[in-house]
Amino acid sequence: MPPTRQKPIVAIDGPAGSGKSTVAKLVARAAGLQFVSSGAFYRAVALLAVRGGIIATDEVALVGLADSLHLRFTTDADGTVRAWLDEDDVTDALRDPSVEQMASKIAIIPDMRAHLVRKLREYGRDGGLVMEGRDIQTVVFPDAEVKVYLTASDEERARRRWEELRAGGEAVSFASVLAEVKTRDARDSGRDAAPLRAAPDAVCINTDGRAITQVVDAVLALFPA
């Protein structure tokens, strides 16, 4: 463990509805780690972006923005975790679909991950979480302490994701919810700048059939002793 780190880092990637988000906020309330969306931080460009009516193809300003991003991560007692633009709690505009697709536009600009994967490595320096998304365990922290990886197969990963989205009040096939998936399944394991993959050294999990609470119990059993 280097010398400045006094508490773990757990990374933690995967295809998006592998259950990534999921299981790394209940291993970082068991392990009492802060769990870190590494997707938020792109989510919260593009909300900068949508706010301040900044289009995807303006690089330039995009990336400005994120240079000068400031997001930080905190927990509820109720194991709430909420993210935070300066004093502004913006845990649920983050999650707004007009956010999520321009996030989507501009997490393949090279330029905007560099920023990014620097944000991310000062917001992490000292250890002490758990950050999930798709390049922490191969390029934001290669050298943590956990390093897993987690997949489903495409039509479980749609499933979910289909029966979130109809939670949530929206009327979408499964259909098209399974070519989302594998659109930007194709998309991040493709690009140029960090694609999705696991690390060489990464425990691989698939959580197909497997209960939440597994998986979870499974990440908790690499930490070191």
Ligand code: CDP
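The structure displayed is predicted, hence computed values, not measured ones. Residue numbers count along the first chain shown, from 1. Compared with the form predicted together with ligand CDP:
- Both Tyr123 and Gly19 are carried by the same rigid part as the chain changes shape between the two forms.
Swap state to the form predicted together with ligand CDP from the form predicted alone:
What follows is just the one chain, with no partners and no other molecules.
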């Protein structure tokens, strides 16, 4: 562990529905570390763009939004993490399907990413966190003590996302969710700027048919002694 870090950094990446946010939250709770969803930052810029009528190709405006982004988090008594832009609770708005599609469209812009990477690294200055996303083990914290890449089949990942949307009251078809997951995967893996991939030294875990607790235990077993 670098001398500046008292506690480890755990970096978890993977495609949509691979289970990374559920696993990351449980690992953070078990190890007494802070949980950070990097996707919330990309979604927050996307939300501001959608609300402001900014299109996905307006790089100057999007870079400006990322530079001035001030996203903060609070935790409810039951452990629910809430995201805020000023006094606006945007937790639910960030999960909107239109916002997540916009997030993956704007995520191809290198200068926009650079601002978010800078903000995300500030969280890790002293270590002690679990961060999940697409480029955490490759770009944001390539020197993380624990680096994990989660995968699962397309159908399994779409099923998880479909159930999450239905639980939230969204009437969507499985076929449309599967198509959206595949579109977002193609964009995230195919882009030039920080494409989604496993770092050479990451541990890859396929979560198909594995209980969440098994995956969490597998990640905890990777912690330095």
